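We begin with a single chain expressed as structure tokens, specifically the form predicted on its own.
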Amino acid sequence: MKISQISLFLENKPGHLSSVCQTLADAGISIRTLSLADTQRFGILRLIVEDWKRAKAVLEATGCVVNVTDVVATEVEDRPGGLAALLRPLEESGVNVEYMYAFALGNKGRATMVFRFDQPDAAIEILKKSGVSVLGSVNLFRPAT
């Protein structure tokens, strides 16, 4: 199952990141996970939030340019070689990972990874055939146990 992720460029200056976070907080929108990649002048902030449509509208109202991208979240065995085992069948099938990031979900013995694939539908099929748990937004937004 694909999950909608919002992305925006931020000027690499004090206050820009906190402004985005405060805007979402004021709207009552929870950030489930995020990734910030920087360059000298700009950063790319990638967010998974519970209500991406509302978050997009709220951020655009403040002047942000927001892009929506499909990503795939999976559980990965939290052990040496866990990620390598997950990636192997994707590589063998020619599916490329464009970027990825991890976050804690609260499942013992497993980490959660968010992937942007060049072929997300093919990646989901390959992962499921390999016995990998592909998570949907319902899984990501349930309270941690």
Contents of the next structure:
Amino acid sequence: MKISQISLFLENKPGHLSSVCQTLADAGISIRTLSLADTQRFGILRLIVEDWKRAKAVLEATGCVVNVTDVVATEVEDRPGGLAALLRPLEESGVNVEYMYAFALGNKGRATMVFRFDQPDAAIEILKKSGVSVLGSVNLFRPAT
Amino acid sequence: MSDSRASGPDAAARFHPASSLDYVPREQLRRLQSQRLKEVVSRVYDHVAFYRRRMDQLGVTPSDIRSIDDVDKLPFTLKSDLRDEYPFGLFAAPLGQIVRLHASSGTTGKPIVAAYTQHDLDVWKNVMVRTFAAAGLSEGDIVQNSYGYGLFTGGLGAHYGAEALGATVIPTSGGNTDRQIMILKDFGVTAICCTPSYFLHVLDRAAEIGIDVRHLPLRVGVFGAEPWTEAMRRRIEELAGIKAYDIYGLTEIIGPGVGAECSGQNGLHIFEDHFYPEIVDPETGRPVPEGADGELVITTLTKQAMPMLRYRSRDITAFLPGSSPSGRTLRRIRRIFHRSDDMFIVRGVNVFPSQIEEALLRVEGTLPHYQITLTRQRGLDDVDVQIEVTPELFSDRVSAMENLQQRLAKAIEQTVNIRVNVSLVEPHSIARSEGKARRVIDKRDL
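Structure of the form predicted in complex with its partner chain, given the form predicted on its own:
Let's see the whole complex now, leading with the same chain.
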């Protein structure tokens, strides 16, 4: 149930983010969600798109360095303590969250979060055991309407 | 192939008769050098006003030169002398006998002119045949010559040498990397000549378009025209699955063909029967003790059109002791990766780009494209090393990238003993050159 996330190296310069977005737009690739980690000198853009292989190819064709990482997407109950409850069993098992970000749209009182774990497979096992719904590509990109 | 051949010098190559002078006994070589030095000194004294003036100033006449040991009585020639005498002031032959002119790229001011009589072109061809033969090439090899054809000596120098060797020469010249790769692949090229930095660029591009050069028939690279390091050789050999040989030359002397590595890949044999080498202290001009570092100084022994007496190359090297594994008797110099021109001084410390290169390779085992920018703010020098992020270096985690930046900065600081800023930049954001890589941008107002 892992999701492939693509990430890109960006210099902190005007126009660099928009040109990446334009490349994807021109290829008809829709960004499902994204997160931009910025430091003083550079940024790392992480993207979730449905056709990550094609996204990687079109971005590499423009000269970008593109990485693919396994991440885990889950539903989190949109209530106080929802995220804390999800994280607790992971912490107890020593699985570390490298970073996380949320999907733009939640539905029906649930938020969708993307996690970059140091041990994604272990994380999925733990999450499933504690009854958290881990989302696959099908749920993410073709949500029931 | 019989066993005795396989174990002999440069076993893979058929022996080319031109190479026999590479193995000449030292005493015979000395006699040849002495005879030739006397001839060339007479020639320049009689025909070049500049040399007659310099020798008169030192109180030296051609009759004072009795053997090669008298070479240090002669005046030095500096690069600035070539500029002062631009364009034809140092010619020792009438224009009617000069059949070719070349010129250096000359990044500042006027270029350096090189002139050749037909005899000089034959000498050049001879030393280039020996250069290729030393790299294990022979008749039957297919040589892609990606040195630039034109005023630059590299293109035509390598071209005529490879042809005279009996190889099949493809004169691709520089540039149009995709076409270079296509020819490399389609023509079954076995050897390539270009600058090592350009070859790395070719390898980069080949990887991008999904061609693994290791699976091509290419087996030898003959690289020169810029300083490069042992670490860069290892990287090239590993990525391309070839043997990478260093060659040495300079426009002022003849172009490529002054020195070349043999199968031992340990130092460059100087073709001493044509180019007499000395190594001197760059400050005092006096010879350094045998084996010590110094500036390479070359006297051309056979050139007619534009002979050079004791030309100061500005290249830092040392004579290597011991005998060559290939059995060549010609003296070897250590590969040149310090050119005094490339050196920059930051906060009183001498730094060579090659040191920064070594540090980069040590950290990640790869050599990303890089550039060094020097700036000065309020009297303080800053060194910024821009390094292009490669797929091998890139991580989606900020901490990993910051860590990488720190490791790179630390490795460079440990090598050169000054603090530097490391900036990670996007791939292909540093300008590529088709010829010599431009590693240092000095924006200081010195």
